[in-house]
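Below you'll find only one chain, the form predicted alone, shown as structure tokens.
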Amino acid sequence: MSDERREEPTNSGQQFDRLPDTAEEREVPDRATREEVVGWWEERFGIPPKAFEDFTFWEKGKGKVWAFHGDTVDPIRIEGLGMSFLRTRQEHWKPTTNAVQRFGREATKNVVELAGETATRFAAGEDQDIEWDGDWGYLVVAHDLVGETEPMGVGLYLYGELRSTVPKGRQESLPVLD
């Protein structure tokens, strides 16, 4: 069989494939690399690469990246592996709520801290106008909890509006948070 008939590797929605470490190791076109994923978290949120050193990253489906604490065989056909972590293969990469709640404590930039009614409304999934002088795009939305900054989820800040991306099943109607 000639090499011309050989199919180009693609991603699959039926299995997890480990992200290559670098672009030089990439076989599937447009698949993010570990270096790009870790670099994105550092550039966007200031989270040091060390925070991810015990994790492997996997793609299942088009641009759905999962983080797994440890390693396993590659590829692997299972339903879930670790936590959903990041959406790539779109104009702006989007962190998941799980990832921000797990790693967001280490974020040093693009973190907006909400209090009182604004925090309560965010948890309920409401969009709201807020003043923010940082970058537009996806933010770590946090709340002070007993003197510690606790990530609540992912917000999308555009044109003076903070859009809550808290998934519907995780939205909560809370009393006003102090």
Given for the second form:
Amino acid sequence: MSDERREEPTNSGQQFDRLPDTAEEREVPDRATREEVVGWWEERFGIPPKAFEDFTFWEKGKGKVWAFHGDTVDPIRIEGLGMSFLRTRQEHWKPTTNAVQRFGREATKNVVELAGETATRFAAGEDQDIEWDGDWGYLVVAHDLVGETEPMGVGLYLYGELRSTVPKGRQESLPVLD
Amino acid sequence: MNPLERYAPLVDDEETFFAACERPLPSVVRVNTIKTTPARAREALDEEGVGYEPAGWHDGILKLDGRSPGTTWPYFHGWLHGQEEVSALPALAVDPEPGEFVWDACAAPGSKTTQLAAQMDDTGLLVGNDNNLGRLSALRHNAERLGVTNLAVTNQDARNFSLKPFGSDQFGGRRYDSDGGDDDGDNDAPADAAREAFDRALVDAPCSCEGTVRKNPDVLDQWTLDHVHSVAGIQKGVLRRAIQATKPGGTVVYSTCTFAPEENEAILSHALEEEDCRMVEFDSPLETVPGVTEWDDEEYHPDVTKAHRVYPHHNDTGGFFCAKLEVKA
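Could you output the structure for the form predicted in complex with the partner chain, given that the previous block was the form predicted alone?
What follows is the whole complex; the chain from before opens it.
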């Protein structure tokens, strides 16, 4: 029993491994599949699978999924591949700020729109009380910029509070837009 | 001695050259077309009341009035990247096409890398390499903020860069054409994903950087001739590797932000003698002068005149050097 377990393929922090297409093709236990990842964005934010059809998905580091706009050999031992995109292997999957800024324009649900001072406070990394009737959990937080809804990042909505998950290195003190 | 004085014999007008080197540079941004258009970026700056002036020769390059770009909404959204005007030249010379396999040999912190990604419409495979692991995090941070998804980041010594991670059997690599490439027992390495040689490469080499004096006056205090000679050895090694790793007919661009011929024309001359390549002319949208064929009792390959030298007084920018080579078929 213990021998079998030792031989089981595992995730490696040293290389990028392509996500299996489906659960049937999964070899590394608990690795997210392409089908689950694309399905998650559709289910959670209404982003159509077509948005990701030219992308391949990779795991490096436990649960850290990367989106690459193309294809390459598998596995691949390098430092970065595409964009760090989604955190899996935890109860609630969490998209990255950069992924939401890049792909979140197509989101149609679980999008909270802020304006004026609330948008500025979100970008500065502040938590704030807001009215929200929708799902709890990770939301796309957006605001209007020159006439279009532009995603700013990821908010965590719990108990009437919207927590900003904008990473320290991306937080800015920005002017309040009218 | 002010090291800039050694370049007085090379410039047309010493006085305006020295005067320009004393003036600080304006804050300049490049519009990131992976996330927006130049028109929308300008509208967003207008909405915030940030003044700017287009560079004139490129609709995606804007000179800001005073304010640092980091404190604007379009910057927060990755629509803008702070990048000195003249440093937009090398990626324009590389001129990559969407879908190509492109190498940026000395990529961190990524201004030129992300510009290449935008020119490639964020498709194909762009390899951003740097030998300094600490600087790689800046490269990754910038690339992700700008929404780049076609980038592979590597941490190798560019002088003996191996394409092995990308499935090549050349340059120290091996093909992943069977299941030999990994050991997990399945057949997950399609041969068509392996890449043998780059379509284009950019060597934006580490250098003695006098061209950045308007941004960082300290470079003059740190300047030594010994450093020029030691960095020249690295430059030769990286440029030769870029030529070797690029397919026949492919493009290699060499750039620096130094005026030193030892780090510019001498490096090109060495590559032209040692590798199968030739200099190619290209149009510069900025005013430039040709590369020099003589310096300090040295003579360089006559074709180095096809390279561009940019002095600060010509376009009110930093100083720069940029050359385009073609790998012989």
